[in-house]
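Next up: just one chain, as structure tokens, the form predicted alone.
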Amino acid sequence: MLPILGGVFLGWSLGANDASNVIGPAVSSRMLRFTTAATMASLFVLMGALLQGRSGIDTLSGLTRMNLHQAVLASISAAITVTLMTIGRLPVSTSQAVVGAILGIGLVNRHIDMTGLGKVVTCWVGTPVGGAIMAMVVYRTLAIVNNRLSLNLLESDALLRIGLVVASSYGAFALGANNAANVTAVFVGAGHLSVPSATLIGGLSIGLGILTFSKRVMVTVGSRLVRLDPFSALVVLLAEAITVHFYTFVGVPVSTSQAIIGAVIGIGLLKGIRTVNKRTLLSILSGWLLTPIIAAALVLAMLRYN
């Protein structure tokens, strides 16, 4: 069990970054309550990495070949990287630092799966760019609905907190079954858990980040890059959700961080380039840079004084 604990450190690690992609909008615009939103999104992603998690899985765990100890440093180095971004208030791609410390074992392993790690890059540039544009159809797609109900606006108002409890609830699915893989693929691929221990121990130990580590992040999020409206957020979550969700069935885990940085900027760019912030944008930028570079040099220094 003890090796397990990098594992569920990386978990919590992620759940503390990625929580802010899944209810940060929520939250930030007071619709709904940390306590309520962290409460049912932890729920959720346990649902999601239980029912749709093994994908992913299967994926990561082909990227190179490990031992146990090599995949306990892969995952504290992944874990390490996630949660000095956490403190920095950046939003980063978990799958990045993953891959990144995975790749950096199969260096000095000599293996490394290039099919499949193509496979992920690629992935990792569609989904900043799927976010956005999957934001501004939602965005076109239901500004029409809107207008055609003529709401007032108490009847508004409650639709749209209806709408984002469930465009928050179907985003933590779509966390739990895409980033289970991040958390404990490595101890699948070493042979030291099975497919079904390794999602539940994802989905738990994700959720125990949301519920005790993830305000700080959600106010980059939510409030510093674009300032965001209540049927905004709603659409942020709904692009977020669908671009994640769609990228399990490839079978490749991806960062809800860039799904929904990619779902804000189209959101910004619909309401003209001025209202991004540039400044936050390129610090982001340069975590998502970074991120991968940090997570192989933090194993490749463990691996090399261990």
Second form
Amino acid sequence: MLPILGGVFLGWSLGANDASNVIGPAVSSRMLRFTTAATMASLFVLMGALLQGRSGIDTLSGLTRMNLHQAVLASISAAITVTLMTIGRLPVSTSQAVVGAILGIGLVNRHIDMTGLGKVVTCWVGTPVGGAIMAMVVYRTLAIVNNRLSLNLLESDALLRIGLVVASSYGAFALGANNAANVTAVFVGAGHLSVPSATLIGGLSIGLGILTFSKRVMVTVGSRLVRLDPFSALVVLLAEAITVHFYTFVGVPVSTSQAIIGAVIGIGLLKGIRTVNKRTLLSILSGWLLTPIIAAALVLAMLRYN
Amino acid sequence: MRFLFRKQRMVKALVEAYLDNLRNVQQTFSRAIDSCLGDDASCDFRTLVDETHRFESRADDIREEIKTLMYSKVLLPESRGDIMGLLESIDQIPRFFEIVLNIIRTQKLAIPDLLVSDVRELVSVSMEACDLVFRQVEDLFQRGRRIPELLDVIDKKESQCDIIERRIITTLFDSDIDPFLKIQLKELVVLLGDVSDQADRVSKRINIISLKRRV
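Given the form predicted alone, state the structure of the form predicted together with the partner chain.
Up next: the whole complex, starting with the chain shown before.
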């Protein structure tokens, strides 16, 4: 059981970092209280992991062959990388950290499944772009519906609140379904966990991270990059959830951070790029670039001194 | 789509009560001015001024009730801000009514005959602008379809009031009324003109609140 703690640590750091992506807009725009949103998100993450977490685990566990010791080191180095980024208040990709760490192991073992890796990297590029396109599509569609309904102030308010709760729950479900693989796939690959227990441990540990340490990154996503009005917050959440859920069916764990940042930029593009804070965007992009490199370097260093 | 949460329905009911009360303030104000202009000798000006003050205070109380209810997190922060800003802006209208009546009462002003007809017209058009604003507020909490249309009409009423106001001031300063009285009357007329200006400002604000909800 002890080696699994590395995975739990990674799940915790993933939850702490990625919760901002599913409940950040709702909490930052003060539509939902943090505690309510975090509890709700944790439950839906667990549901997503249990019901649809299998496919991502299959992809990641096949990227390289590793033993249990290497699996533990991979998850610890990925977790440290994500935690460092969380302390730095940057929404980063846990998938990138995990894949970076797996590649570090793969370099040592001289075995990397290039087809699987190609699929993963392609999806990394596709995630923010997909998030941006999805946000534009969802924005335009919901705008038409909203304007047709011609709601009064109180009805519009009520609808946005309901929509936000639904979108946050769906986002959390998609996060659990897609990202449980990041947490425990290495242990499945090392033959230490079955897929059902991997999804359960993945879901629970992500939920724990959301409940205990996710408030820090939330501010970056919710208000520093682009100031979101309630309607845009709803669109961003839906776009992110749909994008991530799409990749769950492809079988590749992707970053909710990248999906949501893409969605936020999509909204920024629709409303005029001047609304996007370029400095924050650059720091987020540099975080994305550094994440797999740091994770790979960390695991290589750990292997060397172990 | 007629789904509303309980607390939101309470906000709506309070806003309606606030508007009813505003109509009462407006009515007593109009009657007080009528009595000043000699149109309604049966009315006691002082009683009407006191009544206007009473209704104005009641409007403040209802506004506070709405504020307390909304800050118990009943609405989205943006909606709360919009509604409170709107109510504070509308609240300026009864404040102007009270100031006008208090000036007449404390300075013991009598409207000279040569201004009566124009002042009557100014008050009448200003009251029409207020009526339209109240309808616009109702529309904001119901369907919101007539808001732009009412905005145009209120804008026209405000321009009409500006013209009447300038005409009264010109007549006033062309006359041989005592210069000190001229200044007092001018202040009164400008304040009367402020009613339609404020109605126009409220109307624009309602339009923006409505537009913000169209994406």
